[in-house]
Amino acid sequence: MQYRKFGKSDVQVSALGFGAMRFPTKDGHIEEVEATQMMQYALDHGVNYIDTAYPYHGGESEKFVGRFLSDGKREKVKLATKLPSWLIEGATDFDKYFEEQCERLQTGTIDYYLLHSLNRNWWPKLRDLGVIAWAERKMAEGRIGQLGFSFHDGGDAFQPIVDGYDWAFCQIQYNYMDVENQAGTAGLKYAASKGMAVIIMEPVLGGSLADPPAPVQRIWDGAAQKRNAVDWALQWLWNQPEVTMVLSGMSSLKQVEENVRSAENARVNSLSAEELAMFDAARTTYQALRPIPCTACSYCMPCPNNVNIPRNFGIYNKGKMYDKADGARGEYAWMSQELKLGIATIDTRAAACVECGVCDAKCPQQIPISSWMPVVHQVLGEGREYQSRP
């Protein structure tokens, strides 16, 4: 296992963490045999950090990672959970929850605790209702050694939340397809500036690079070292020397054998010239799988029945693209679940739009935005087969 230094601080985490939110499941529960061997061997093997949050496994997932650390297991790692921020609605519920996860993992102390899923809406209602005062409290009094956030927003709402605060460490959503997604490139490079330390989530976007289709398969396949889709997504990762570690969301124990092997070559700047341009090679060619040639340019916004087009069109885009209907199903369904949620006010699914034209003109691309619309629908939010064009 490799390890590296986190942040300005000087402990060193291992390359590879341990992502406690997709553990095998039997009857809609964590099957819990499969999921100790899995940690076990994870942690015989070097890693030393497990990520878990609040709503995880519908909350079992901290109740069992506290079950599995509480036989001496606890002082060999460095543990992380997250306040829900969606859950918050005064102050009171900083404590309340805090205590709540911390009877969960069996602990007194969480080594790492981030605001879950920060973006333009809760980071401000967080900060407003005083969470910095209440976690520095909570780490003068040791119940907390680091703060953090996790980030899920556009990469304008990244910058002005990094400055919002002397962070010890962020968690982003990152990999070779997301260099301009969310946080993307830019955010990597901009908290490490800050002397952050930077943990990846989803450097394979939940699976999807992991089963790559026959064109991108043979950029892998023409390469003179031959490793797997995941083994290339994750050396592209630590390859750059922002990243401190990279979160795993294991789902067998064969994954968890897999990416403790590749870990074991987490170097930085160990890939070439030759094999960096097979990474912009592969994004082309998943780019130009996508259906709908939408360059998210916003031009069409906003639309006057509030319809977010590109990220409808990006959503239908990337179901095609890595052929996961079922998951971009479940991301267009969230779509909704914000509103119940409190993340946004009005509903912005393809569902809303009534075909007025008005966005049509408006397209540099010339996408017939309109006709794609009820289409988009129809395929996400009924089930319909996927259509090359409206």
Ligand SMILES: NC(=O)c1ccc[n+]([C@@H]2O[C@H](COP(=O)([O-])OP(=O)(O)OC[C@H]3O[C@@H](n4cnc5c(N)ncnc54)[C@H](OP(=O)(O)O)[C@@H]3O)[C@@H](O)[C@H]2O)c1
Contents of the next structure:
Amino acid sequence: MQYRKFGKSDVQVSALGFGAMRFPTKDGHIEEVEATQMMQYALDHGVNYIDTAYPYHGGESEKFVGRFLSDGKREKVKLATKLPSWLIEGATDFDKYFEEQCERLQTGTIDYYLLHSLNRNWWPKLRDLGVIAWAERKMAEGRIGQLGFSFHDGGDAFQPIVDGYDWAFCQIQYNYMDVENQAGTAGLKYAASKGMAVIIMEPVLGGSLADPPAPVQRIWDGAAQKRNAVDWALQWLWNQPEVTMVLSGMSSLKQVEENVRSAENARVNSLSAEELAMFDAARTTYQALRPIPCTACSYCMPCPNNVNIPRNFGIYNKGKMYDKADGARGEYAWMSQELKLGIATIDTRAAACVECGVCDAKCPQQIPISSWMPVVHQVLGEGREYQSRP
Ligand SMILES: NC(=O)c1ccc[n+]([C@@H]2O[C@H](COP(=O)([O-])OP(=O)(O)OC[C@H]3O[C@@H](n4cnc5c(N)ncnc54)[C@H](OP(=O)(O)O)[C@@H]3O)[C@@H](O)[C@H]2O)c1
Ligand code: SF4
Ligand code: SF4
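Having seen the form predicted on its own, could you give me the form predicted in complex with the ligand?
Next comes the full complex, this chain leading.
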């Protein structure tokens, strides 16, 4: 196993971290026999960091990790979990969730505590409720080791959060397809330049890059060094000096064995120029599979009816590019859930489009947006077949 220095601290963490969000399941519950073998294999091969969170596996992940670590393994790993930002309604909730998490995890100390999934709405909410003073008290008491946050939003929301506190670390969605999405490469470099440890999540885009379509597979097949698609995706991350650790959510023992093997070969700046060019080719090849040539420039925004045009197009495209129509439909359904959970205050789905056409003339790609929107809703919201034109 390779180890890397954790930000400004002298702690050495394994290049591969165990993401406790994708355990194998049976009848909707974690399949604990295999999940135990998976975690044990990872620990036996040098993984020393486990990342869980309050909602993973409907709350089962923290409890399972707590049971797994309870027989003397707790001291062997760095344990990370996250405050569920969206459930916080008042300052007393900080203690309420923290203590519940410690109980679930059978520990008095969380080594790395994150504010979960910060975005432009939840960071100001938590900040104004006094989360930093609360967390600093917990750090002074020795209950929290280091404070960080995970991030999901557009890149413009990242820097203000990074600059909002002297964080020890952050966790960002990053992979060779997301160089300009979410925090992106710019966010990675910015956080690292401030001395923060940067933990990577969704390195294989939640599994989307694991089983590539033929044109992308041909790129990997053409490489002198033979690696599978996941190994290439992981090596692209470890190649970057700003990356502290790559979290992988693994759903079988075989995946753990493969990814541990990949991590053993992980080196900074070890990919050749030819190899790096393959990732650009893979990205371009994936992008050519998008039915809608949207670049997410947002020139068409705002829509007078609140439709988030680039987000809807992004979800639609992902379903086709990665052959994951069900995943795209789930993401679209999540936009309705956001309303129900109070995460969003307005419906930004394609369903809200009234086909007024105000946006059409603003698109530099000349996308007939008002014609696409009903199609996007029919496919993602009503389960119709994918269309390649409106
Ligand atoms: N803080 C947040 O907001 C947040 C959000 C997302 C994730 N996370 C954390 O970050 C961790 C990593 O993210 P992620 O789980 O999305 O990671 P990921 O590595 O992008 O996706 C995990 C999926 O990739 C596939 N995979 C992994 N290794 C493979 C292999 N060797 N061969 C074939 N397929 C492989 C599996 O898909 P199949 O199961 O389909 O085989 C697995 O479930 C999570 O587990 C979680 O701890 C945090
Ligand atoms: S056509 Fe639809 S997406 Fe475009 S501005 Fe009108 S309501 Fe918004
Ligand atoms: S203007 Fe066109 S390319 Fe830009 S976000 Fe809107 S639809 Fe996408």
